[in-house]
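Below sits a lone chain in structure tokens, taken as the form predicted on its own.
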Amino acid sequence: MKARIKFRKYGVLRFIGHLDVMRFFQKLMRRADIPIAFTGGYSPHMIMSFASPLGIGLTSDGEYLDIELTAPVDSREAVRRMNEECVEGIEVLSIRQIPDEKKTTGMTILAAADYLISVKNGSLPENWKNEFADFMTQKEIRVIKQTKRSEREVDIRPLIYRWKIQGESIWLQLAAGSVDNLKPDLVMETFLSVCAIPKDSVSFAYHRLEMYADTGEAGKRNLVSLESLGQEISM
């Protein structure tokens, strides 16, 4: 039986890396008595996978962890037990049963993510909202994107699905996953460069709001949250 855990990461724990988050959840499974399955062989380990590891320094209201259970657990009871063992900075929001097929894991089906971006230090020009709107109306936004092995010029505009200015913050919906993946910091770095705003004059705080799968057909995008693809487990 496979299940998907949704959790939020906030506060000082935004500074811990993915491996530490993984170790934390391994301990949490034991302390909360969650019947998680293990791999076989000489060195068994818990069967778990994260949809998309969160970068250091980012906070989130929509992180996902898929696990395999050896027995059903009541969703509300499991969330209660896990949160009782959690530390400040991580809160479990839900646990839901998902289909057993390997192709339905969050890592496999992830297609997009929402981010809220705000100024952390420094300031932007008074007319930054107009400049950002002009930046987003471009047909192409070409950048040099670096990978582990090389760098190449790409157009990131098609990977920005939606955007809007919310007060003094910016909301972005970006492509995510193994096929296309765009990080919000690359968007903002490019915006500063295009508008000739010195990079050392401002820094941003990035908050991930939600992650999505694409259930659309024939090239028509239909994004649904990873949480909505599961169902509550009741005992």
Contents of the next structure:
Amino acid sequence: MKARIKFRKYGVLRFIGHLDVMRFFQKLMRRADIPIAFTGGYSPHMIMSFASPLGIGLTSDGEYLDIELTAPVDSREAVRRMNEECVEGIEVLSIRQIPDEKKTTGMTILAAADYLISVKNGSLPENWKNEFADFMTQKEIRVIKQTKRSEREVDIRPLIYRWKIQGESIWLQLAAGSVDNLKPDLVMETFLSVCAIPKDSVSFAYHRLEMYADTGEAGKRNLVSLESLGQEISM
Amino acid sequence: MRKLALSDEILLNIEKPARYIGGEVNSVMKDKDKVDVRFAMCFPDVYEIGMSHLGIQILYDMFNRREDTWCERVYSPWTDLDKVMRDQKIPLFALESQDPVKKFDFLGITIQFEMCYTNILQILELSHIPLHAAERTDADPVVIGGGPCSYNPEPLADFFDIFYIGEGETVYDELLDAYKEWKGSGKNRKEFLERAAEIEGLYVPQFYDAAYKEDGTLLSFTPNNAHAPARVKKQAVMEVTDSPYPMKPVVPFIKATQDRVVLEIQRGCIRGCRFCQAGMIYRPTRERNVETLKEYARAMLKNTGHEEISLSSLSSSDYSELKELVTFLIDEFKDKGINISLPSLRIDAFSLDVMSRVQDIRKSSLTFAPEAGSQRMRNVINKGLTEEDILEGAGQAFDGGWSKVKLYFMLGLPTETEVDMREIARLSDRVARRYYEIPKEQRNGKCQITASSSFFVPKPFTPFQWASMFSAEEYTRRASIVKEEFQAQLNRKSLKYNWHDAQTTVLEGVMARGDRRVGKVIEEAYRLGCLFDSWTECFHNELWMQAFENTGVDIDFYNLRQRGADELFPWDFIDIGVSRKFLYREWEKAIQGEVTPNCRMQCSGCGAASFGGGVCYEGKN
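Counterpart to the form predicted on its own, namely the form predicted in complex with the partner chain:
And the full complex, kicking off with our chain again.
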């Protein structure tokens, strides 16, 4: 059976990269005695996939990984066991059963993610809230997107689904996943350059809040959290 | 939440910030106000190397079992962070508390290999601790060294307050207790060091004077303080099974070189290879109880979540309960996706059977360490491995489906002739020939024989401590003879030959058998910018040569000179249990090409029986 784990990543563990988070969870499964399934062959590995890697320096309240279990576990009990074996910086929030079909893994169905962005060092100009609102009311925001192989100009405005100013922070809902993917730092970099704010005058802390799948039909978006697609397991 | 010593800006702009943040699974946090002794334990290399070291994990666990002590870890900042710390005057810190090392009571540094000596100076300088023990005050931590290189601590004598000679399990408690007593007593630093010098196994370099003859050799080495003994006795823990072992080793976030559970099955080695320092200084051989090891394996795998377990010893095949232990590990853990890694095994029917069960034959390679190409040379070094053993073992392996073999050799051994050098290539070729004896349709494509040679460095407390070395040019010449011979072999397309760098060999030679006067070369090299000398990309031979020139220290005196039978060595004040008489007898037998049986076949009276246990007393109760 398949299960989805939701976890938080906070504090000093923001300096641990994605591959090391994977290694951490592989070892955590063993320490917490989670009956996880393995692939076959001479070097079997755990069946485990992460919805979306989180970059070094970012924190998150909504990270996901899907695993395959060889036997059911009680959700509350499993969360307790995993947290007992965790370290400061990672907290397991839930483990839920998800449907067995292949196309339901977090990685495949991921459609959007929420971010909270706040100033870490330096400061923004006093009227930044107005400037940000103006920036967002543009019809299109064209940027040069660099990939390993090529450079191309894209319009990122349609990939910003929702936004708001929340106190002194910025809340963004951005496209995520294999089709369209927008990183929050690209939005902020573009904002700085459009408003001619010097790059080194301010730096931001990026915090991921949640990840979503899209269950909408006929081009109408209906975002639901990856967690809500699973069911608590009780034994 | 823990506060880090380094800012986000620094951490996000250096390689692998996880090296510096601590907080790993099983790392130990304590309240610093509730402990009496704070011990910073340092491995002077980068985190991934240092975290792979078993000895530190043992001591870390042992110290932290004491309620009054908090032991934390320190590693060398990589060159990127080194620069930032110097520019911004950030003091070096320990990983757990992130507090400056300077605030600690002790800074313990394990000294595992000669090419880390400049890193030791980096640790001291970044910690803002004076490099010279003589310049330290009560405000500085006590700097204590240990590990294999402390069996000749003299090149580092100026930089350390104390050296711990031998295995850490025996007298550290006594030292920490003495420290606590001293701390509240109002006595000065020197008085503490005098107390430490009275503890068996501890060497306080400033309490000894070295005098030299006109020819540069040592004239005398004598205590200048009544508290310091004339001879310092190596420490060995005799009840290895009952000694502390970490059931919860620290699990790094980033991949360390050893990313696995390590089970130390025994200490010491019965073999008596004449080049091997570990084989002499860890005598007598002592085995851990197999039932205890099984419990350890279970507990450590559970507590770390590691997916691999490895056995550690100098020669696993000599562990008397090996079959029992390995069978247990396979039966118990193989189905749980745990890899079992078995280094330093002699290749025979048993080990091949075991290996075929734990690894993919097509991908894995088998390793032999003949150490020398000719039988004559193997007799000189007392390596009890015959050509027949090698070809037989390789043959069985090839028949079993393996096609990759690694062979390890040494070049520049005492009495080596050109024939001995060329035999390295010829032996490798004979191994390949054995492979091609298998009918074509039954074999698995071509075989791959990879031979590697390092240059031999004579080490203190070995029969070869009297031997002379060669110049870097001569080493390179010898390697090129071997290379040329490889190209002349029938199966040259299946053979590959690598050799170790000759320049670091020369430096290792000077450090290994150096005296107190070598300290100033290390300091000068460090001042000139040498750091991480064991990392090819960081090693600058020209700076080292400049350091020798600036200080007037002569490499040839340490490396090229044949030492006389009666020469007083800088390390002779250490008593390792194995007698100098035995070592000299072995040196003479080596020259004659005579072999000495291993400890289980026959006792050769080396002197280690004075420890009252281990293999010397096997079956005698």
